[in-house]
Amino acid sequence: MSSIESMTVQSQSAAGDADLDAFAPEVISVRDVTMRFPIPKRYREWVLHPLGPRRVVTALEHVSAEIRAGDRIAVMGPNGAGKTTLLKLIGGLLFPSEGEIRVKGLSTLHHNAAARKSVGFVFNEERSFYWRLTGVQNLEFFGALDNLPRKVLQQRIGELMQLVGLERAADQMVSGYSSGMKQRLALARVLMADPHVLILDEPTRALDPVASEKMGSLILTDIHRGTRKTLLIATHGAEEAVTLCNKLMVIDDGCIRGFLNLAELNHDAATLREYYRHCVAGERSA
C-alpha cells in the first residue's frame, strides 16, 4: 500500500469516529460575522467628492459556524471567496465589522492576545523567515518572541526539528532550504507555542508529489494524531481535502455555502467535487 493510500485509510478510519467527535467541546464559535473593507478613494473622487463617504467591499456576510476540538476542516472556495479573510478573523489577525468570534470561549475582539495564543497560523513560508539565519536560529528568535524560557526553548526546538524531519538541516541557512523544508520549518515555528488550533493556508502548494505526501503525513499522523489539534486547512485540492480532513466547509461570495462531515460523501474525491460544484454553481445560478 502506498503512503498516500495509507493516509487515506487512516483518514477514513478517523471519519468513523464522527459520533464521538459530536461530543467534543466547541473550540471555535463564529456568530453572524460580517467583514467589510474600505475601498481607497481614487484621485478623481478626492477632487470631486472630498467629503463623500468611502465605498466598502463586503468580504464576508452573516457567517456562522461551530468548530469542535479535534476537527480537521478543509476550507474550499474560489479565489476571492472570503476563505483567507475568515481564517485571519479566527486567528485574531483581523477584527469583524459585525458579529463575534470566540476561540476556547475568548472573544478575538475583546481578549485578542489571549485568544491568539490558542491559534497558530502557518503563513506563506516565503515571507516567514530570515534567510541568512539557520533553521535553529530562526526558531530561537520566534521562540523568544513567544517568551519561552531558554531551557524550555532549546528542548522544544530539538523536539520540533526532529518532528518535522529537519534535524540534519538544523544548522543550515534557510536560504538553502527547499520549498518543502521551508514549509516544514513553518510548521515547527507555529508549533513552538503549542497552540490548540492550527490554520494552514494551502500547506502543499508548490510542492512536488513526494514532498506533498510527506507534508500530508506529517500533518495527519504526527501533528493531528499525536496531539489532537484542531486543523483548518485552506485548499483547492479535492484529494488533499479527502486525505487530511474529516469535514468540508465551502465558502463562496462571502457566505458559507456548505459545511458537512466528509463521511456523508463516502470520503470520495469525485463525490466531493460534485458537492463543491453544487455549492458554488448552485448558489450562483439561483
The other form holds:
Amino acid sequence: MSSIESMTVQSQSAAGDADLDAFAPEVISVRDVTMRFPIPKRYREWVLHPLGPRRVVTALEHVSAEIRAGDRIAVMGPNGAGKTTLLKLIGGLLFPSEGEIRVKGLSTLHHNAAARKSVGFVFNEERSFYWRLTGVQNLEFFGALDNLPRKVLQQRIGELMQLVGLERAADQMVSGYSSGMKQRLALARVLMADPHVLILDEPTRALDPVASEKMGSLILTDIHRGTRKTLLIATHGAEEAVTLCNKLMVIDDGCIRGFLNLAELNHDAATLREYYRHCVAGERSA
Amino acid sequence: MRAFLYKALAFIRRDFRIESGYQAAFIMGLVESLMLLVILHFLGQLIHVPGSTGLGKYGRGYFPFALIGVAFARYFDLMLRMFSESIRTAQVTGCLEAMLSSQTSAITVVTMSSFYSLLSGGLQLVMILLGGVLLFGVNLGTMNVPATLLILLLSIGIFVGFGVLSASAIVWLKKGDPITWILGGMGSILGGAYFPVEVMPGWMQKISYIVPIRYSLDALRMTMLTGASLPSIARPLETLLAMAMILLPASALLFTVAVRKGRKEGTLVQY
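Would you mind generating the form predicted in complex with its partner chain now that we have the form predicted alone?
Once more the chain from above appears, this time first in line as the rest of the complex follows.
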C-alpha cells in the first residue's frame, strides 16, 4: 500500500485523528446526510405518468463529518461533486432529505434561524448585491437584516470596510466594483454579524493571482488569526488549500472520499494534488 | 415594535435609493394616470345619466364613479403583484439567497420588500384622486373619512394576503403565477372598476360575488361619494373583514410552507 493510499484509508476511518485541535469543541456535526434534488417533470412525463413520482438527483449520500472550532477546512472536489450543496446545508440554506446537521448543537432543520446565527455564508455569486446602491448602503441594508442596531452598524461598517480595503470605494456604486472588490464586500457583509463559522464558496474563483493572494491574506491574517473563526472554504486550488487551511475534505460523487489534517500531507501542494487525484480517481476506478 | 420599524425603514430606504435612479418611470406613471383621467372624463360626458343602472346609488355621474374605481383598482392590482415581483426580482438579481441567509425570516423579507411599493403606489393613488378633484371638479367634500380609511385598510389586508399567496406561487412554480392571473383577470371584468356590476348579465353578476374588489370598490364609492356611514355599508364591510381574517394568516402559512419546500428541494433561488 502506498503512503497516499494508507492516508486515504486512515483518514476515512478516523477523520481528524491527527488533528492538532482534537480537544477543541465540535462546532458542526454532519450526521448521515443525504440530499436529493427532485427534477421537474417534463410535459411528456406529465402526460404519460401524471401521478408517477418525480425523478431525483442525489447530490450527497450518507455524508458524515465532525468539524471542530477553529478548523480551517478546504473543501475540494470536481465540479458537481456536492461541495456547494454540503456548504449550503451547513449554512441552513438547504434542508437535508435525510440525516441531520447541527451547528453549535442546533439542528439546521428544526432551529434554522438560531443555527444560522452562527454561520456566515460568502456566496460565489457576484450578483448577490444591489448594484445601484453603494458598498456602504448595501452593508447598511444587510446589517439591518441581521438586527444590528444603527449605532453598532455604522461603527462596524466603518471597521469592516477598512479591514477589507474598501474604505475608498465605500460610497461608490457596486456596479462599478471589480470582481475582487465584490468578493471583499461579500466578506465584509458576513463579518458584520460576527458569526463563529465562515463558509466561503470559491472565494477566489473570479480573481486574478494578485487579488487571490490578497483575499487569502485577508482571510488568514486578518480574519482567522484574530478571531479563530471556523472556516470552510470550497476551492479548486491546491496552493490556496495548503496556504489557508489546516484540513482537507475531498468530495466526489456526493460522498466524502477523504478528510484529513494537512500536516499529514506536509502542507505541500504537490502531495495534496496527488492525494486528491487518488481520492477522486480511486473511487471512480473502484 | 422599534426593531420592526427599523427593519421596515431599511427596506423602504433600499428601494427608495434604487428607484430614485429611475425618476422617469415615476413621472411616466403619473402622466399615464393623467391621460387615463382625461379619457374617463370625456367618456363621462357621453354617459351623463345620473340615475342609470348601477350609478344611481352613488348619486353622481360616470366620471366620479370611474375615478374611484380605476384609482383603487390600480392600487389593489399593484398589491397583488408587488410581492411576487419583489421575490422574482430578488431571485433574478441574486439577492434572495443573501437575504434569506440573514437573521430575518422569509415572510418578513417578502412582506417588507413590498412596503416601498405600497407607499409609492399610495402616493400615485392620492395624486390621481387629487387630479380628479382639482382638474375635473369631482366633489369629495361629503366623504366619510374614517369609514373610507377602514375600508381601505381591510382591502389592503385582503390584497396583501392574495399578494403573499401569489409570491408563494412564484416560489413554487417560478414563472406563471395563477393567483395574479385569475384575480387580476376576474377583477378587471367583474370587479366593477370601469362600469357598474349591475349592467352585466345575471350569471356574471353571480360570479362577481366571489371577487373581493367588487366589495372594496362598492364600499369605497359609498363612503367617498355619498358619505355613507359604517352601518349602511355593513354587508361589504363584514365580507371584507372575513376575507382578510382568513387570507392573511393562510397566506403567511402557505408562504412559509413554500419556502420550506424550496429549501428542501433546493429550488428557492431558481428562476
